[in-house]
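Quick heads-up: it's one chain on its own, the form predicted alone, in structure tokens.
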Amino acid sequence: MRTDLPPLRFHNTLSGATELFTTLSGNVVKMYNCGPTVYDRAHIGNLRAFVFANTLRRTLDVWKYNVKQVINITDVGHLVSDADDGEDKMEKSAKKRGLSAQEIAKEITELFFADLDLLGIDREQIQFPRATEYIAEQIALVQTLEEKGYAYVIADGVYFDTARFVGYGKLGNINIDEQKEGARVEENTEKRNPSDFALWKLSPKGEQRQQEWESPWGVGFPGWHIECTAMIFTLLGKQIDIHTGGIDHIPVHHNNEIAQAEAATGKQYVRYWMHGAFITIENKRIGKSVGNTIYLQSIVDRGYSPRALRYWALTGHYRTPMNFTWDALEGANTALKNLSRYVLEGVDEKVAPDATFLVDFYAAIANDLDTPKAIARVWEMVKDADLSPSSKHASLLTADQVLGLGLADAQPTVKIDFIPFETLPEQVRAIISARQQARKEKDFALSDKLRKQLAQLGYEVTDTADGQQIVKK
């Protein structure tokens, strides 16, 4: 760990206030974060965790600690709701595209996969198992509760029971005594406590799943909450470090973390608890059912670069709720791309950055990652007038080993001949004229129709600040 940088201080979700951050073991930490369910393709408001985390993992290494990371992929085990009943996420996503679950599973990871690498995750650094490579485990982990006397079976699986685990609940302070049934739960007359949940889920009568195994209580598969434990104990052991995940699951998922690991253990399970806050798009939430859901690659085929949803991302905390808006993103890209042109303005391997600002930047990141008021010191470095282009170069290069913006590889712009409008065919100007009012609209479903058109045509629009500007492709 490096001594001349500030001590880290990152809020715990566990007592509700911003901790010094320490270590189980020397200069390692076990770090796991709560990864995709592969069942569709991830939105942008599930990666950015993936940016939170990704921003976290660089400060860590930036501070010189050996960061053993692990982000799990839930390919079986993940119903529909909290109430462990309905249908397994895996298998509705499979038969509503008349594919197989394995199949589906590795569709959406490979996606998912292709998105960290345009954020600029290195995915080189992670381990990402996979929840039905570890099923032995997850046996033998509800083995272990069974054994212990907090597990018991009823007819449609195995459940772990809350009232044999004092403290259930205390991850956010949850207050399971409001958790009626029907609430946050449907009922379920055999279960002793509403808040008791599946640790191995039996396979209904009569029917046969695509993802199923033996186990000693029947053909089953595992609850979701088992996987991560199992997978935590097998690659990182019985106690890690940090644990990250969206806010969302503090109250159910977490919770039954630690129950289970805990009970199992008779250890603190996790240290540090680290949550990351929603983003709504245009105010309203993320999903199908209201018709705004909006990918990474999205961003890209509309000309933005995926960096400039991490750099959007950054300048809001990550447990802080961010908005999402089309303008936002311009003006990240917008940024984003005035940065690279500092980075090329002054090319100096010699130069040192400017040690004043990295002073202010590291406190900033320091104080429980503060990357908004680690972004507007950025600013404040690239305009004081008083720095050199070469100053400003490797400071930047520096800053962005935690931020990730991909400055480094910032490229000269290449002069492009763009084609007068007015020497268009009539049909081309005709659509970018509606692709213009379009944009104006913010009917960005049109803008990317017309877009398309363009494109058969043989013509290819970039959208800047000064408006549409074409070349033939």
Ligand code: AMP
The other form holds:
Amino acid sequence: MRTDLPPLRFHNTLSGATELFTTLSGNVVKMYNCGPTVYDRAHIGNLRAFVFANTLRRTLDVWKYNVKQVINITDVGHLVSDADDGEDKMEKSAKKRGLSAQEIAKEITELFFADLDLLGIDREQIQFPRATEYIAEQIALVQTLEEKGYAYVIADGVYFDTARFVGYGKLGNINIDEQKEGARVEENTEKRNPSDFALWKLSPKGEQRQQEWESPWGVGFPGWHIECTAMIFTLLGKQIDIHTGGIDHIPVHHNNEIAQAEAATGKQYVRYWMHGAFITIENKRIGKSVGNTIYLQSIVDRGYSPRALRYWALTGHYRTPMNFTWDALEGANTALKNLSRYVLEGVDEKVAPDATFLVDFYAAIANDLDTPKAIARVWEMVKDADLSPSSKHASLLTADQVLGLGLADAQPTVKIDFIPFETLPEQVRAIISARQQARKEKDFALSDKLRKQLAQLGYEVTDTADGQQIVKK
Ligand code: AMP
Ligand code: ZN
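Show the form predicted in complex with the ligand, please, because up to now only the form predicted alone has appeared in this conversation.
Expanding to the full complex; the earlier chain stays at the top.
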């Protein structure tokens, strides 16, 4: 751990306060980030959760901690309703697409990994366990809870008795009396308390699930919460330093994880719980039914750098909700290009980063990852007329170890045989003009369509800061 940097302070959902960060043991940080449920492609909201986790990881690396990081892949047991009822998201998606649950899991996991790569998240440093690979560990944990008297069996599975766990709901001070079963779901009358949750669910009678396993209680599948705890115990140990997720996980998923883990071990499960706020799109929640889902690929397809999404995400604090607009992304993309220019202008690799800048930059990051403040300081630094281009270059690359904007890979824009507009055939000119208008009006569906028309005519169009550039294919 570096002592020349300010001590890290993180907001802990458990205490509701920003606390000094200390580790369980020496220099090691054990960190678990709740991962994606791989029934459908991750949207930009989901990806914000991983940009946050990665910024935290990069910070810990820069502070020279030895980080052991795990992101799980949920490929079974996450039901449509948080109240342990309704269909398994994986099985539902499999039925809909006429594929097997494992085929879907494989496809979506690969897309997720590709997104992480594009966002500058180094997968080599992370373990990605799949829930279906830890069934025996999950069964063993449920057995431990049963032996200790925390679990009971009813018709549809094994449940955790939340009334037996003193302090249930302590994360985020959840009022259990108000936490009734999901309104859309019929109450399970056999449960002892409304907040009790499934540890192991039995396959419905007369129905064969795609993914089901033998267990001491009968053929079935693990509950969603037990998966995270069993994988943490196996891969990181009974106690960990940091656990992250989106704020939606606080009331149910993470309180349930705490209950089952601490009931099983009698020890504190996680020291720092950190939760990321949501992204909305045009002030609505992101959802297929709302018709506003945006994927990282949609951003790339429109000619933006994927890191523009990362840049934009970091201009908000991870605990502040953000509203995505294409205008905001455009701004982020331009900002990123301008930063790249400053990187390219500096030439002398031996020049050190500006010390005053770094003090402020690290102070912002140490204060609960205040990336908006850190980025504002970056702009102040690049605009400082007293600093040399090489000093700016070095400062940017040092800051980028935390920000992960890929500035070291900045490439000069190469112009290749761009064709002057006037020399193009009339039909092509008309399409380009229409496309210009569509982009101005942010009608990206039309602009994409026109791009395809141009491609059919043998022209490739690139969107640059100076407008559309055309090359003949
Ligand atoms: P899921 O694949 O639904 O299990 O979600 C993966 C991660 O994304 C979780 O940590 C969620 O809390 C988070 N998440 C889901 N929707 C959003 C959103 N709109 N904005 C930010 N994070 C989200
Ligand atoms: Zn989880």
